[in-house]
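A lone chain, given as structure tokens: the form predicted on its own.
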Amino acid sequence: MAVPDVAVVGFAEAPNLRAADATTNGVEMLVPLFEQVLDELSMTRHDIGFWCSGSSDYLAGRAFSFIAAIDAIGAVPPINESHVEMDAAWALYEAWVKLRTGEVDTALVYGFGKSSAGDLRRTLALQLDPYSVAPLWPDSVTIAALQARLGLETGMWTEREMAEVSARSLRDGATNPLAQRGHATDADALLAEPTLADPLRAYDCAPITDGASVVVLAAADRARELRRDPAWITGMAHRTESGTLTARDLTRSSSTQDCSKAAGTDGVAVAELHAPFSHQDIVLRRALGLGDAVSVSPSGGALCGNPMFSAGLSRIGHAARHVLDGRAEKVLGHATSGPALQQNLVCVMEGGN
């Protein structure tokens, strides 16, 4: 049996907000997104063959919190559903595999996170080695600052290069109406800002963000029925590295490099990178081998809004839009999870039939 091709056919994203007027189960953010993306495709909830989500019980502060989010879909009729305790980019991977088996021909993937409900920097410390590191409670910004300092001390990047990444993101964020922050600026202005966690300044760090996003996938002829120009997924891979910070080179991302080779990223025109810190943008660009001609995170990226557990899915959605709108032929979306780029996923999409 031939394995069906799979494409992104729809994408919707909620406004990236410092604190959304919503509960931690995400229902208030998800309901309008479902309506928006299904209306655009002239579909109903009953047309979806598989639902898959990404979220975190740690962030919500209670067990099985994702079950409450299913209220956004409705209790009747029963649905074919799954969940990952990760960014929803990994839920998209699961849905992609499901579609490739031929069991269903449509899937809706969603992710959500209300980071403002707790102490995010402390919550993320729970991802660390539970025996020797987590008991010290190093927060997520401190871990990233150690990574940034290592790169500076070894000559892998400079503070100016980091500031240039932040300035580019803020300028691009100003053109994205859903971004949390964005304005005209330059590296000199950002370098004059005080440090937040040496050597990181506030604009080197993604803001705490509440948000959600949705991607619709379809297989083969169903994709062509829904979109004249679907964004075909021509390569997707994810890899993980050691959870022990001293067991890997933090100035490089070998897992992203392996994903790049497996997914086939040569020739992409647009790359949406999930880089929550400015120096991580540099690490990822080098791992992916992106040249100066590639447009990097034109949405503004995670530095302009980083809703936990949907920001990676949003990078895939933003990249896909360039194909769906006919602005690019080949693009990639990247997602990360874990401390200091521990886990990475790359999704390559192309136009044409």
Contents of the next structure:
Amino acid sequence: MAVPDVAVVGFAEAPNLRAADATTNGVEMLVPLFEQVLDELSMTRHDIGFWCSGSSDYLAGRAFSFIAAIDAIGAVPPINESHVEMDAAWALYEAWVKLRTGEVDTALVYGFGKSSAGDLRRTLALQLDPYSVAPLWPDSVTIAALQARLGLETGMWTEREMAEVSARSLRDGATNPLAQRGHATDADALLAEPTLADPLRAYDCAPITDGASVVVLAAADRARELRRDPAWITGMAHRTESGTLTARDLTRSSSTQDCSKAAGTDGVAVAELHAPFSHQDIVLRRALGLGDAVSVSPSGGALCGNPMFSAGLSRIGHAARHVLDGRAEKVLGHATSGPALQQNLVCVMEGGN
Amino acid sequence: MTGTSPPLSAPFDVGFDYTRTLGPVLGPFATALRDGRVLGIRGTDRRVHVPVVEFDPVTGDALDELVEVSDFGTVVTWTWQSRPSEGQPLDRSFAWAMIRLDGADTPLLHAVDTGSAEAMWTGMRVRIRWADERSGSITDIACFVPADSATASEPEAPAAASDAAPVTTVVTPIHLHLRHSASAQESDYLRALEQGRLLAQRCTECDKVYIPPRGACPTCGVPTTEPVELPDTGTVTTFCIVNVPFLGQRIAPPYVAAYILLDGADIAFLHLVLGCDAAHVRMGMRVRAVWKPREDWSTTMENIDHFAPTGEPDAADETYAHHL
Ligand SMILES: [Zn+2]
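Structure of the form predicted together with the partner chain, given the form predicted on its own:
Entire complex below, previous chain first.
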């Protein structure tokens, strides 16, 4: 039996906000997104064959928090549903596998998180080694700052290159109405700002963001019925590096490089990268071998809004839109998870039939 | 009606003491820390990893060759923590650094106490300042200090206590502080409770009446919107007799926890049934709320102290059969 091709056919994203008027179960952010994306495809929730979500109990501060989010679906009669305690890009991977089995022909993937409910930087310390690192509570900005200085002092990148990434992101963010931040600026202006966690300045770090996003996948003929130009997933891979932070070369991303080879990223016109820190954009571009002709994170990327557990899925959605709208032939969406780019996922999408 | 005032929110702390067994690699590492020594482990490629790893980070091979390394090391990279947060090694501003201890090939992440960022640089020599009291944890290293700083005022690491039992577990207390928000619908419900009213909402798609009202009807996936005032009388749909004492229990067992379906509601909620012998509580029993004194009311269901029998005849099965 032939394995069906799978495509992204729909994407919707909630406004990226510093603090959303919402509960940690995501319902308030998800209800309007489901409505928007299903309306756009002339579908109802009963047309969805598989639901898969990404979120975190640590962020919500309660066990099985994703169960309450299922209310937003209206899960009666019972639905085919799953969840990952990861960015929803990994839920998309699970849904992609499900569609490839031929068991269902549509899937809706969603991610959500209310980072503002707690102290995000401190919460993220809990993803570090529980014996030798987490008991010291180094926060996520600290870990990124240690990585940034390693690269600066070994000549892998410069502060100016980092500032140029941030300036590009902020200018792009100004064109994205759902972005949390964005304005006209340049590297000189950003380099004049004080450091937040030496050598990182505030603009080098993704803001704390509440948000959610939704991607609809469909297989083969069903995708063609739903959308004239589906964004066919032609390559998808995820790889994980050692959980021991200090055993890795933090100035490179070997897992992203492996994903790139496995997914076949040559020739992409647009790459939406999930880089929560400016220097990580540089690490990722090199690992993916992206040339100057590639448009990188034209949505503004994570530096203009990084809703935990949906930002990676949103990168895939933003990249897919370029194909859905006929603006690009081949694109990639990237997602990261864990400290300092520990885990990476690459999804390559192409137009045509 | 919903959302006329901002949603209610309140501080919410969660905590748990994670207790982990250590095994043949992490156990000796923790034992050595308690005794004021640092162990590394030799990887497949002969590199010495500090902190120890149970499996080689590249090949995944199980590792077992423990190697003692020095208290002294070199800063590989660093950053500055200007405002320390809860649980971090120092309560004044300090540097985080990756430090390659002499004899090790991979660095250890810890704090360096230099007083100012100007005194930190990559390549600087540092040494361990041991904690006065040690239990077999990474926090037995209080922090690092510049290698040439005075030692006179500091306690020396006592020699290994050879008679002390090996460390086999580590306890890591984890405490997170959140601000929990109620939904707009729950906020309306809680504000009504403060006035002694029971405010439900109807789902406009399936007509079900929910108390508390919901951000999304679990059947229809749409927010409940139409307000419905409910009386404080209802029916016991199901119940259990609590005989087991537990930490924090406020009533002496035996007592009854029951699902109560308020008249006009489509969903029952859990509350106490008191005011009669536990053995007399039954499915279908009619009950009424017993409110606390008005001056004690706030935005909580605890305004209702418990439910008590009304003495009416029992409700017919069919009035609650669909709500079990
Ligand atoms: Zn309903």
